[in-house]
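One chain comes next, on its own, written as structure tokens: the form predicted alone.
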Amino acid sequence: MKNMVEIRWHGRGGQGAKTAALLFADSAMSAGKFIQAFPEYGPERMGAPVQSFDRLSNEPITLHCGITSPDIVAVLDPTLMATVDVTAGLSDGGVIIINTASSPAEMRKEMGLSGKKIFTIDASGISKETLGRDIPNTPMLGALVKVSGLLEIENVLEDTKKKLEKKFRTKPELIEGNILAIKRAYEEVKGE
């Protein structure tokens, strides 16, 4: 891991851009990594954009200001492309996570990118089958720990695990449904 890496996830309100921040940070600080994870919004509602912002790094982190060149960017959801820069920041060299059933060609054409790597994963049609509804936050995650390998993904599903089951400990269908929710992210993620 190169010193610090920056994330910065993109969404809507109630999304859940903001928990898979939180999960992916606490996973990386049950890691023994060093992290900051904080959201950015105002008075939004649900359905409005959101950013939620990660960083992490083997040292102490002295950094305390917002994420401008994020070296990974998870896109909750896609229609936010149209009226939001997301890629706004990334390095030539930077990694762009969509939820899309398009494939990583099409978003690359779709977009007119070159030079990021793009990895698609249908974060949204996974949330439906595993949880009954699109909350795609979870799925994203697992998305995101494949592409980073920043972290292990057993250490990420235990430590979220004992998160779901403090928030949803009357709900076992909620926290196996998130849990099988990352594993397919992580196993079906595509890239190029």
The other form holds:
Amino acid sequence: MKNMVEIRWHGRGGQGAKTAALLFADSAMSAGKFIQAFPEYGPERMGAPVQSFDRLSNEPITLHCGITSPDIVAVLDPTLMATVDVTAGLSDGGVIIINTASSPAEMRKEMGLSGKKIFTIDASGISKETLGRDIPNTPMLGALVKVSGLLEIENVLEDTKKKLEKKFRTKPELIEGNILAIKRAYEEVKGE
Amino acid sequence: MRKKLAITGNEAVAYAMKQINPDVVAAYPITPATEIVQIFSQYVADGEVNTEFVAVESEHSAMSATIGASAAGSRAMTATSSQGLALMFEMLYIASALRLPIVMPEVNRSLSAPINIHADHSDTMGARDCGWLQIYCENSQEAYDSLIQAVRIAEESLLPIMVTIDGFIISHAMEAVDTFDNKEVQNFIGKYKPAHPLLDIKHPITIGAIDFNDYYFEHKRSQIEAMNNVEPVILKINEEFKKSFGRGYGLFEEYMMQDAETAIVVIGSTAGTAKVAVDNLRKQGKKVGLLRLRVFRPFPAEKLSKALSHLKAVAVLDRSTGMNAYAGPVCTEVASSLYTHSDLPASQQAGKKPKILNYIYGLGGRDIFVEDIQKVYVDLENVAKGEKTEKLINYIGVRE
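With the form predicted alone already on screen, would you show the form predicted in complex with the partner chain?
Once more the chain from above appears, this time first in line as the rest of the complex follows.
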């Protein structure tokens, strides 16, 4: 791990971009990393483009400014790419993970991207199968764990389970569905 | 049990409030401090605290009810931000002049108009002369720790205190916070023994009596003296805190100041970003330092100016504006202190005062980056070399 890794999540209000960033940071903290996770706050509306961020480091993080040149970008909704420049500030060797049923090669062609590493995962499809609805944030988390290689999947599953048990005290079926979604995305994410 | 939690600034503040377990909280939610009140009311509903929670209809009422509760003899708290603090303005002076040790987390946010919910320090800087103690925190950990210290500081000095965090930047950002056991916190703050509780009917007193030209001035003078006496109280309680919990904070934090020739003075979360700028420049061999002012009231004029007077040039970063004041509020006070205090003997002071620059930044949440701060150090280096300063007041990140 380079000294600090910065991640930017793109989503739409209601898709759980903020929760994904928080869950990832929480797991990273349990793994002994120093962490920050924060949403970009603006006028929030269901469906409007939103961003959230993670910083992970092996040393204490004192930075309190926004993230403008992320190492990894995670896109929860591929339709965002028509209006939002999701690759803004992403370096040539940077990584982009997209929630789509298309292959990385198809996405590279569609986006006209060269030089960056592209990963795709059908997070919405997995979510529909495991949770019965399209909440792509937890499968995207699984894909990020695989692609970033920063955390151990077993630890992430364990931590996330604990966190979800608190959040969904009255809906235990969501806990299992989410855990399965993370696991499947971890296994199914493809890259080039 | 001590626990490391991944929580936001607001969660850290609410958690500290839970462990403080005040007798009364009267509060009205306002962005970005809403979560503090919301999470705390959940603690009340879940029976995790013994607090009497008063849901009021405005911040003016929140402060009024908190004043009433504190005067009655209870440990009383509230929380607010921005317009909420502005609406409390009238009552803030009453809380301090009645010498009520109210503790209030404040989430720094800009003031309307234009309407904006993001961080700057206009709100609490507007309340800087109302007789409240003010501690500005860099991060969630410090907010958690400071709030626990604040209970003791307020109760020992009989003065109200606000502990601030930057809106969204800290209030909504998740970081790791080392928290203490409930019992440890309770042991540290101790049982509250109010000095003159209204409900002590064996010793009846009058609170808020009229006080014309015969005694008003004397009462104000003694209130000023109370403020003058707080500095050692803050330092003493910090030492005790260090002993109990292994970390602490002074009136201000000096970062790489030992051999620094130029330095930035800043408060709040930007200090963390500035530390990275200092690290970068130190790697290039530049003798730069940072002084993060933490306690703004009481203003540690003498200690602060001694820490700065050996420098060639100082830049003070203000996240609020004095409009047409001499400079931003922090700069105005730093410059004034340097005019009257120095660590040099009087005979050697002539011409030795550091040159001062003021930078207004971050109004309404405008972000400030490491590169922005590094540019300030370049300006300082030029000024230190004797190059002419164009202006006292400069702006970072604004389109002109």
